[in-house]
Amino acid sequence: MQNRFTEDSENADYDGDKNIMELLSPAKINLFLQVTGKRQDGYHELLMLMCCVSLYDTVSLEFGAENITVSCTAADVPEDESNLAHRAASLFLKTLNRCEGVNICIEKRIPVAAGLGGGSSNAAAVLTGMNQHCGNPFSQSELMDLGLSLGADVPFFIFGKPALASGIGEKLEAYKKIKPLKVLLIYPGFAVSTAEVYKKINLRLTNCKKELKSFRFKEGGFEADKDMCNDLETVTASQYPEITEIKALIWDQGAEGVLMSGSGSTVFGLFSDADAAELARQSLQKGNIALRNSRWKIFLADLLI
């Protein structure tokens, strides 16, 4: 997979005359998430299999501004210095010792605080786009180091490929043994605090304790019907019963595997057959979602492999 933010990618557009760059900023899902321990600094050690999906925000960068500004189409996203994209731009310019600004516009499609990494993806897009605009002063590895200071998921989006992630998520190894799959995602309309979920996890009760799991991934390849597990799911589902309800609905549509992504709240199902995935989307959209809960949003995407 090409980096989703590269200027020569079909997913990026750069108008040098107008000093405007548009980048597609993808969501991610966790196909596997095992919490293996807790560090002295309070962070948790993880083992994850992560992959981007073709559900995108659009991040536009307008260069030549006096200051850093952020605007976003989603009402619940801050547009001040607390925004992760704003922080990314500030960090990049400070590290490069450049006194200039950039106007950042985020067209949101990825649900916020939903386990899909939208904010981290936006930050990665800003770092990568600004690096391209400035003549690539930082290598990919250096850019990933910058991203890590913003959030544990940011390096993955800069890495731009399916990956086995360990540590707090920053240690990445490219993973090529995933077949093309359709991804049906349902967002139940509420945000989940990642920090609160990790506070409540009981390491003695995690359900992904399979010590050779990473080696099975490496040797045999990922299989949706055998390998999907998320240690955070039990914690989030205990607070939000809709997680379990949505999982059952997607299973009923014939998915090969169903899982909550990250700390939630989005749940996804994997399908090998594109027609079956589309029929499942239509069935849920017209039936269950329309009748049961208008807050729910459904998306059909591809794994970006």
The other form holds:
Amino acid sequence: MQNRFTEDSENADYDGDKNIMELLSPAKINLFLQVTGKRQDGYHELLMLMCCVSLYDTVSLEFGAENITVSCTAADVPEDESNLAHRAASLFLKTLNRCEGVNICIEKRIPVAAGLGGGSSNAAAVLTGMNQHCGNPFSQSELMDLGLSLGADVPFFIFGKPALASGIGEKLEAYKKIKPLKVLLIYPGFAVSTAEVYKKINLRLTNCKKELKSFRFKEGGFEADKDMCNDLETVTASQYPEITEIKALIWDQGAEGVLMSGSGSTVFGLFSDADAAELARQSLQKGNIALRNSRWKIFLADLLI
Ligand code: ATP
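Would you mind generating the form predicted together with adenosine-5'-triphosphate now that we have the form predicted alone?
What follows is the entire complex, opening with the chain shown before.
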């Protein structure tokens, strides 16, 4: 089985003696997100280009516990049964009919409810790590099916590679036509409810299809200056004008493309020149963030391609 969490030793560290596994749980960005329709059950159908970035939570699993417990360094993340990592462990053990527990410890660096998929990534890390610990009883595609019942983005994180996603996000096809790029992310310091954004979307007013002559990059390769579009951006930005303000600031720093990720609130810019990206980070950190918006958090990461 191949995946972002356990494939290479960089991302997973397993101390067999202590029964502790440490996993890197990355954030994702949406380089393209088009809402294509709405299903009868209320879920929206999407066409997305998704890619992980090198901004990570650390998820530690301590095996051999009696119950499932979760502790998390972020105050706004629940530590009870509603935590997605807890739900993932519970689903995994129930499906295997195993009566045991696991202590899960999450060191949060990915901003919460920010369009970066942190909770789904944590759930995927737990499923992947527990599967490995138990000798891989589930294939990757079985694990992705399990993950889908926890959230539409969970299968993507188990898949672990840049992907074109369709359906509600669960139909994944590996996408290889992305160049290495630097990603400058700005989290404006407020959470956005994904459910609220989808409630407000007006399918007649979505614009990705019109702007992009539908999905050019599927064949031609992804180009930051031509192919970035997110149908949810105008919905979130109409409620939070800071999104538009941050976009303009990142454009001013010479980014090749700038977009909000998922349903927001994080905005990111893409740079092919690493030095230019670092200069942009420093300039924004010193200028806007130091002077006016100490709520904002800035990160410089790589696309994980
Ligand atoms: P969505 O998947 O809804 O688009 P997102 O990527 O914008 O989410 P997340 O950081 O995953 O944002 O958080 C969404 C919600 O899930 C938050 O309200 C948070 O309290 C809750 N949550 C539950 N478990 C976790 C977790 N392990 N990490 C982060 N958030 C979690």
